[in-house]
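Okay, so here's just one chain, in structure tokens, the form predicted on its own.
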Amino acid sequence: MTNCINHFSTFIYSLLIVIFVLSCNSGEEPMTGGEMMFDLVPPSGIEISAVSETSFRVEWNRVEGAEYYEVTVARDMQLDDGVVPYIDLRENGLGINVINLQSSTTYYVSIRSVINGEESSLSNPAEVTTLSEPDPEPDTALKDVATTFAMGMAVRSSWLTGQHDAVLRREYNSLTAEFEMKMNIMYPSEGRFDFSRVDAIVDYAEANDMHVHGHALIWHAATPDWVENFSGTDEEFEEMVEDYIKTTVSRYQGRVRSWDVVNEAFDDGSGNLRNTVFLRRMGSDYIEKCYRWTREADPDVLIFYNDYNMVIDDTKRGAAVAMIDDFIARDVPVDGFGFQMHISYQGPSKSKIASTAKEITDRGLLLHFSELDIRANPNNNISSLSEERAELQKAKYKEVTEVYNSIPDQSKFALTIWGMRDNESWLLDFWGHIDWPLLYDEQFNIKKAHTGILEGLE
């Protein structure tokens, strides 16, 4: 019976020694931690995005234990006609921008993930057709189709020559001074007057068959240091205020239009008068007081009130309004009211800018849109004018010019733009930062906002 136990007992030994020989045997290892696994495929979810005349944007979907991405772009969908350098183009990250393409061309994109040195096939290419080069902006004169209000820009001296004076002449019949008719420029000391800029401007437009609207008599932002400080009596600065406006508005008598006789005399949101030197000195009739002396200077000159944020600043232009509104009632010579219209793309609504248009045409005053800009970067999140942004300015100058060609006849005067090309509005440095605000780049070309206005005026 022992014996028998014991052969048994030998019988399963050696049976368990076989089991666990064939075992190793197998062909199959135990997976150590430091070892994964990872299948070896091309990268699925191919987007491309951001299409433009000479470029697009291709993104993937990453592959688990992809050391790096394959990248080839080329003409063919058997990828034969790669563009260089995007063959075989080598990339850590999940997408890539292609760069220096020609226009209206297809191109197909096909990638491949590459896993412990191994290449995966490509991927199934994603087609992509580049946009066409737009057609040129139409190059019709702003002046030739407004024909019921004249069509301005701010210039200085400088400005009249070259291409400068190419536009000018094409497109417009108004010229407004941007800074050189105003008191720092022209009456820099005192008793000394220097009117050689602005004889400069009236003498070209003259030359040319443009309007003139002087901008701006009093400003205070452009008062000369020896005004701020005058030394004499109250009494005395009055007479010498009087005296610059009438030298200077007679001087122009007949060549000069129109003048914004105060510029901005209101304090943003509450309507309160600025306190400037002309209120300190003269009193609060001070504004009436100009009035009156620009008109005893030339009777026939148009006289502007002038001011920015009129539509968006209820309390400011209610307070200008309602001074508009004594003075027609005393007889105190006032014409029309000047909206700046510094603004963006992103506002005022079009409602808006006609509401508040209709208060000063309801009051059968003559109303100029008189610094038209829209910044098309106004919060800084561009660093070039895209194709969509181009679009949104283009649509609000069209806003804006409808509204205006909509106007009463009789309250028609002029729409003005504050400057010619981009890199030359004073917008860049007030904000300090990129913006393209008006109508013409850097290399005279016209904008999409030129075709805006066009299509306002419609």
Ligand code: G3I
The other form holds:
Amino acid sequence: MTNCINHFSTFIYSLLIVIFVLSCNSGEEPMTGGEMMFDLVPPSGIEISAVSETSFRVEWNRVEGAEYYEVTVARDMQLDDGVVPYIDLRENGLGINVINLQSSTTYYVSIRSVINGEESSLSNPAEVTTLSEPDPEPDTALKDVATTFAMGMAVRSSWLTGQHDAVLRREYNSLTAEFEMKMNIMYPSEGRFDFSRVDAIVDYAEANDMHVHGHALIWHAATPDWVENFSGTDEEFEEMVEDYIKTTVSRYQGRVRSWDVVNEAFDDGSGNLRNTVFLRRMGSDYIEKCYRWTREADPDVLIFYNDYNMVIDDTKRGAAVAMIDDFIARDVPVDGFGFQMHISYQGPSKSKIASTAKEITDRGLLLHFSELDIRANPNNNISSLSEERAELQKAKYKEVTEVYNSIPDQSKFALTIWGMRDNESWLLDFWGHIDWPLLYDEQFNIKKAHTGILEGLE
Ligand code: G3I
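Mind sharing the form predicted together with this ligand? What's above is the form predicted on its own.
What follows is the whole complex; the chain from before opens it.
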């Protein structure tokens, strides 16, 4: 029996020795106090990515046995000038985004492992330099450079304070109500006018030495329901329209410089008048009647016709110009023509814009580029405004401005931008996808598009 016990003890002793030797060979220290022992080394494979003006990402390889890591970012290779909070900042994962940095600055990143509560040495520092801030666009005020015509902006009565107000007063000297000087707002129900928002806009413009361009007395897309469904006779309808025009224009005599008396009266791609309630109830001479009533209400107000696609739709433009020629021949009061200019960076070409503008200025009329916006994403093939697309948009703004700046002085009236911030543009809802058509981004920052206008004014 004793002999057996001796043999068994020898076997157990030998087994312990084997375990000890194996644990040494596996690079791990023998179990002591219940802790596995690993090589106390810093991480390898440190990689820097996603470098911006103010941030970058750093990632590293896992270290066997590491409970966590400590990240240090400093402005010097000796890691003495640490960047708070990245000084031995604990990180359980294998990477972090380092943010709130200075642009154009070189940083040094070092990582250590913590294993069983002990810190390894620091890794060799990785060097990274943040990007330089893009040169800011020049912030010269547009109205200070457009000395031979007004710089216009579409406006809402809710924009007369705050940052919108600041931009308006700084850069513009002509306002067009984006929607609050249309019949559906000013004449919401029969016999009841509501000029409250018009008064606010006109008061603001006068207080800030800005023109007001009235838009638009008659427009099929902003006609109140009670007018569309007018229950009286045609004669009563015509009397109502005459009263509406004379009430509105005379109210702002001497305060509203000009009116789009009729907007978008012609069908697309044809020479026909749109089939609107005004055509049906007043006859094919309704536009002439509206222009004459406007003149009777204010002998000095400038009377405009306004429409879209006037550059690219030769048939529609031809019909509108023919109407104006007839008015001029018959002394029907008309002073100007508005090209809305809802275009894109892809076109129309500068030469086509110039040649069609000449059709108007050759007739001695005022020309208003009345609703300029330039889509940067007409084909919906970008999800953010790239540098390249912003440059193309800028180039088109420059072309449009160069054309307008080159028309004869006696035809110059205003170059009006249809909206302030990209995110506020009507185009986003209309086309149902993202775009950046205007001069300012959502934070009111000046875009390259704004510089395009400045360069077009040089
Ligand atoms: O601001 C109010 C908001 O407070 C309210 O909650 C909301 C819902 O009622 O309405 C908002 O006002 C809207 C306004 O746009 C501002 O977004 C009006 O309802 C809406 O009718 C108005 O649409 C305008 C549209 O003409 C109709 O008047 C667009 O802003 C304006 O860009 C557009 O402009 C037209 C030109 O007049 C003529 N040429 C085409 C151009 C684009 O359609």
